[in-house]
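Here we start with a single chain on its own, the form predicted on its own, put down as structure tokens.
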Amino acid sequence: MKLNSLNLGNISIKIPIIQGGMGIGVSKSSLASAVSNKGGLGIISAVQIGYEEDNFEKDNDNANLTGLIKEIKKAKALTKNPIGINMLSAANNYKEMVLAAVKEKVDVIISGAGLPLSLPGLVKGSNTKIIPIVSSGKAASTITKSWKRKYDYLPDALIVEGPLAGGHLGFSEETLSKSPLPSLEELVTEVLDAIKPFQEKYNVKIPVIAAGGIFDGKDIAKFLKLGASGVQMGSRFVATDECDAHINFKKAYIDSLKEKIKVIKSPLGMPGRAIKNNFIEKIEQEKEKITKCYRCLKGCNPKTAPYCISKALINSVKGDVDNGLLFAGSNTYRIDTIVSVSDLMDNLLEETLEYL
């Protein structure tokens, strides 16, 4: 038995694993080409990827659109395989730094952090695919229909992110503390049954990728046979030799507690979740003097913010872990030892396959 290729019109992954962008860095050319290497899709986080840049603090804009060429070319040196990008909505370069990739012929471009509606639009004319990330059924109607009747262009998948997920979250504050959260298998299962007009009137499949909390192959196994077509998966690909983090980055999620991996807000006002550390513990009782604003993100101003996003995820992905911010998702405390993207994809695959 095997699984399944995620077919995105006419590229096709082999094994329906897309590795969720994670940024400032977290996620780009090393990570993502091992995981495209051994089958997967392997996805770098735009999100400040200049960070490394001579120019970052002067022109912010113009670094993240050279590192983000950089890194694109630097993976597709490194595997055959499809390569995508992960770039918030909410971005400020938005535009600009999606007709880079665009230029650059990146396979995938996933989207979320809002509702990309101007996505098609950017990428027409080229063999770019595009993945908007719903938390809804009504998001992802709303967003294919928009797209069909402004672009004519149906979303080549939706990635449907729940709860249990880390980074920014599609979900207020108030869902967040009820209890129980909206499960991952009933956002699915809704999402599934939103498109399902739109795959029967254009005659076309569009595949859900189930993503958020996702850990092992137990796991995927449940939603292919929910009815996805493949899954998403960020924070086990933290704890790889190939990962573009700090080694103390990789420890941090290694030394997690469950207790301390906590919903907090962002300087946008949005809930995102992340490792309670020094960090959090300190912004939580000050606001942070935020000397430099890099305009980063639409809706983030810096007079109100408590502390600068940017800043704190730099700190982190080159090792200042006690000073930097750690998004991590539900699962993280599970994560026990650093391996191999290649040792991790065939564990996934061994335990999916056991499971179906």
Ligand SMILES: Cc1cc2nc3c(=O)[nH]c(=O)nc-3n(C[C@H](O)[C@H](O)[C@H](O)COP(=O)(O)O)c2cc1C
Second form
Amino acid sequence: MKLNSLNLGNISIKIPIIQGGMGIGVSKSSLASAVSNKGGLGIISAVQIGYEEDNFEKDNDNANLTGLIKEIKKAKALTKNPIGINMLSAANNYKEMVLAAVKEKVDVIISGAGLPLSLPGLVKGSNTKIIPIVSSGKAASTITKSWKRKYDYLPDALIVEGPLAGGHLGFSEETLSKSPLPSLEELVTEVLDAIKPFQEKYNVKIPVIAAGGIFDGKDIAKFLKLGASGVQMGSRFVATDECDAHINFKKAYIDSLKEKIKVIKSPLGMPGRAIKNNFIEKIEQEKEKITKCYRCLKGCNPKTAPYCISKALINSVKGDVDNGLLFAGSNTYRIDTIVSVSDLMDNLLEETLEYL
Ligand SMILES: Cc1cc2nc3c(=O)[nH]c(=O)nc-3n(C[C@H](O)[C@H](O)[C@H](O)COP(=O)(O)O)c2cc1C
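Having seen the form predicted on its own, could you now give me the structure of the form predicted together with the ligand?
To see the whole picture, the full complex is given below, headed by that same chain.
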């Protein structure tokens, strides 16, 4: 038996596993190309990707453009298979970064943290496929309707991210404090229902991809059976040899305990899931003094923000994990070893086939 490939318009992904974009700097060309080489879809996170450029502090926007172009070129040199980027729609430099990625002929752009309503206009005339991340049937329907009406374009796929994911979450604090949390199974079904009228009216298939807390092949098989065309996984790809983060970041994943993986408030006011470390304990006690603002995200006010999210994420990706923010999915505590992307993907594939 073989898994069905994931078809994004005229682009075919042999193994229907997308490696979720992980910023800042956690998924760059090394991780993304390794995943794509194995037949999945590797994703470079574009947010603040220029953090290693010399002009990052002085000329943030240009440093990020340089960093993005470099990483796309590197990834393309490392794999012949499709490769994508992830860009938060809440980023201030969203438009410029997306246009630069399209110019570099990136195959796929994935966008969440708000609805990327203007995205089809930015990729017009290219072969770049576009995938919004949603957290409800209502959001799936809103974006599909809006893209069709304004741009005569339907999403090439939709990623449904549930509340167990790592990083920023598309749910209110109130929803996340409730028990039980909305399940990913319910959300995937809701989104499949929401897009049904569009698929029927326009006679197309819009693949739905499940994300958030997916850990092994048993989980993957469950969502494929439910009607998803693929999955997006983030945390499991962190503990790989090829992941672009510092070894201390990967070790923090391996050492993490279930009770330390918490929903925290990001400076944007949005909830996010992370490992509760010294850094989080410190900023929960006392607001950090922000001496430099990178103007990275819309809606972040350095005067009132408890800490600078760019600085906190850059610290951790560079290995200063005690003074950094460690975004992590709810199942991170189950990861106990660092493996190669090849072994991880082989393992996931084998388990998936076993449970299908
Ligand atoms: C360290 C880390 C950083 C992340 N950064 C981003 C990001 O920049 N943009 C985004 O859309 N999602 C981001 N995510 C979410 C992942 O892409 C992915 O969808 C999610 O982690 C899936 O859940 P899982 O980790 O349980 O597999 C991040 C997740 C992690 C763990």
